[in-house]
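Coming up is one lone chain in structure tokens, specifically the form predicted on its own.
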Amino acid sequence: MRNILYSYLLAFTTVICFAQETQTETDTTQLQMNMDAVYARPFMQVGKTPVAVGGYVEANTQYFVTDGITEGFSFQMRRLTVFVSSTISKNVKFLSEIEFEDGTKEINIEFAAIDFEFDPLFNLRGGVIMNPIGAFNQNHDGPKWEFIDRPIMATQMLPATWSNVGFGFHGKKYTRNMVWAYETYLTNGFDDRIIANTENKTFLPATKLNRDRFEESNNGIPLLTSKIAVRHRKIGEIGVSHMGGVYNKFQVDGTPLDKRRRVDVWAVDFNSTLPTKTYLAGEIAFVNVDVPETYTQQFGTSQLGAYLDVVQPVWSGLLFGWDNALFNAVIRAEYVDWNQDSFIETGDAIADDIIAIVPGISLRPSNQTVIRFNYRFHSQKDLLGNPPVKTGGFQFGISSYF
């Protein structure tokens, strides 16, 4: 698998050498809708062929202190992501997204799907699909964000970025000032790793370790993910989504092992730009898991997570030869509760939560490139609600499309 992906990257590098020097410009800060993110990227057309290529890169350094203890500076090559798209024929499009994380520690196919466009309101999509739960899982490219770390809620409660093999439909309806959209997909889904994992708690991201989900279902029951969203051309966008299905292997060769146990996720996301040009984006998600009675209370049946980003432009103009450089002041507030249950013995609430505040500044030489400086502080409690572990530190990084 890794050799194939290395070949993929080599082919991409070869192709880029023959690409036209003109690049399709995309204003990555003014997307139509979150569902359009897979196509709203800058690409380079390859000669007179129907193939276009692109990608983005992220790198950073950080220095953190946890309760007075530090491991010093760390430099990270967070990810290199490669896009290849093609208009195969009229109303038939293909797009792939391959991500190399932490050097080559992880190599993932995040998206590789064909779209058949029958009508703006009805389109068929099949292949490796990013499940449209919330906004971040769809719209996660590093250069679009003013923060170095991805939201805790999206990556440590939900399993972003979360992709599966499947099929489904999506479409839009345009009115004078509104755009209505929907997506619905049936894909392979979760497995028992969401409760049988090294985190020793209910942890949906653990199921990403199951690479078999790209070739077969864990239990033969599809995961259903659906989203509806509306965008007002002047106000912003709001979306409501649900993802749910049976996660456990309840039978083998027709022999029952357990009852069917479900995992269900609901999410609400929004973004808006105020008259002061302040950009707001946020998401809140709820998780319910049917945990077997044999598991201890540290495995929560209910989880809650949210984040809110505030981005305020403070200056724009000519800087170092960049005609439209932009400085932003930013702040993110985050909260995740991995266990909203209560102890049976005492009735006291189980803790296991984290609160984070991330102020920072960013410089954008263009819409496609960002230089970021963040200060991250978070406070995390254990199950018993003991005095929290406090972590603070500085992060500096860059991210750019190419």
Given for the second form:
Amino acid sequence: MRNILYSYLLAFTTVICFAQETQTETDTTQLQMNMDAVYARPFMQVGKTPVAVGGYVEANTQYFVTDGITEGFSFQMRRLTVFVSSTISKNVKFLSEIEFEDGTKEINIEFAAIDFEFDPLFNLRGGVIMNPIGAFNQNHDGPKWEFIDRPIMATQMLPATWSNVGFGFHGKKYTRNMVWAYETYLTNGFDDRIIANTENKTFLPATKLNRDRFEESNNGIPLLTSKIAVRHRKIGEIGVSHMGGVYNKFQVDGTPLDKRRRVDVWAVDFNSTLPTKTYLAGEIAFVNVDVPETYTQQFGTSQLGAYLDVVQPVWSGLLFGWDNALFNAVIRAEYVDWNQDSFIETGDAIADDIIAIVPGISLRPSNQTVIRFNYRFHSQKDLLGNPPVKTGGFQFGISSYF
Amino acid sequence: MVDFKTLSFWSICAFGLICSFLMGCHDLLPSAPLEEDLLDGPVEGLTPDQSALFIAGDIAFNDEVFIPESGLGPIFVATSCGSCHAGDGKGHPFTTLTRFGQPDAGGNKFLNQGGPQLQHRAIPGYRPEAIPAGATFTKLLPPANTGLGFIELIPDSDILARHDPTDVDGDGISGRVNLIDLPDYVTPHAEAITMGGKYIGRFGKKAAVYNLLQQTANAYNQDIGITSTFEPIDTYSGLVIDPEISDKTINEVVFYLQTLKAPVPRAGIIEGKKLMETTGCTKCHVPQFQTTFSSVAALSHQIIYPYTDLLLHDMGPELDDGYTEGSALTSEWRTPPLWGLGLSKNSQGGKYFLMHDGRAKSIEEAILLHGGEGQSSKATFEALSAEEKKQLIQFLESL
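The form predicted in complex with the partner chain is what I want next, because the block you gave corresponds to the form predicted on its own; please supply it.
Next comes the full complex, this chain leading.
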């Protein structure tokens, strides 16, 4: 793995050296759908070769206090992500995305897939793909967002960034003012960790600890992820997605261990720009998990999470030599309930939830770079609904494509 | 360079917003709850090395969640220590323990059928236990952890000073100690007093546990299904298996429990304190003790106010579940410490769940459930005026 990474970085460095002046900054994010996010990035093309490279970086500092106790300032190198894409031949494309999180604490191949375009309505994609559940999982590049932290719903309930090996199809149908799109993939799926983890709650991201999921399925049953979305050129985009399959290892060598237990996730995402230039983006998602009745209620059978981002441009113009610098005032509201069940013993609702509000400002010297200042406050209740743990703090960070 | 001509009202607002945030930092950063409103936290006066040990125990107790790979179960009650003792306070019916199989002082008749504790949950693929036919049982709400180290250091002699099984003093209270056998790994205290070769129990609803090491090793084993060198038998198979937790971790947790602070009394009503005495409540809920020597200076020779006598009392037929431990009768229960009572709701989801199984939903309801030796005090309480009852309850909530 390490050798592969070194080779990858060497190739990347080489490409950078020979890139010369052929950078093509194509920022088409306002015209693209969420499903296009993996290709809707600025790339540098290597001369007349079919290879293009790019990436982004995210770093920040933060100071948080939880119920009067602080660990002081931290400086974080959240992500360094490198993309390489190439047009292999006519109608055959390849793109890969390798991410280094928190320095080199986590190194992940988030995307490495080949696309075969048979028709705009029918494309075959295979390799390591990002399951199209909600919008954030596919459209998560740091420089695109005005907030330093990713949405809790997207990362702590849905397992963004959630990549798997698999195959599937995607396509689009254009009409005068609308774009219709679909995606559907079969991939390896979840495992028993989602209800047996040290988070002490049903936690889909726990499956990411299974490094073998890129090698073999946990139980031999593919995970089906499908999404349909529509974008009106003036109104915005809305998508509905589902991801579901059997998560548990129900048999070993033909010997049954348990019944087949499913996990199902439904998500609705949208984004729109109002006439006031106010940009809105949000998602709501529901998770249902078949948890054995004889297990502990600590691990809920249903979850709900949502977030809403509001971005209001407040000023644009010449600033420090940047022709189109842009200031935004932003706010995010988010909520996750990791356990929507009720206690068998009392009938009371189980809490285990968090509510957060994140106001801030951002400065964009260009579309591809952002300087962010966020204040974050969240209030988190335990399973029993005891007085919440309150956390507040300030974050300052930068993120840019390169 | 900034083109100041292009700076608009909005950019000034943004700058103002930043300044407001910075100036308002103090209000935007959540402040600490008052110390008197928290049950957790260390006793004052720990040395730096003791503080480090406390933190290690705190992490093991509150943060370590067991999963099948780390030894959970396969049959269990909870996945972590903290699951049953949120904020080191009392437990919730969700984590209530069920014990079965001992109807009298003659010992548990169902040890070969999973007794004494029911593990009513199981990891996927396993079947949890069920109460065997014919076994009597009781449900036990997890107690608060606060001040346990002080209670461990109440001298046996002080407990025995109130031991009066035949009510020689004629006050209607016939509290007695629960005499128990010690497991091999428990070392008696230097000042321990034995009676007929048995030791005085002081922890647990029936006072059937000698010290915090026994309580901790037993809870890991019976509640979470974790074996140790102290309790090496797997609750599912009944076989001795390799330890699933180190002695070091167990000792750290024991130290953590020993050095949790005692609840900080809050502003109470002096009339309520007087009523505690006039109603006879303090005959069993003894306000004050002094701890004996401890190698931890912060615990040594301290005056404490736990409001317990650590003795067994007959509480009447309504609280007799037909199950017992050690030499206690089924109707006998150890006087629970009352300190921290008013903060119980903060660990029980905003509601009271009081008495041994959480059946009382208010302090008044708990008082009215007292029978047997508590009958007289209950009758006196019932005769109080509404204002006096309120004063007494407010005092109890201030402990």
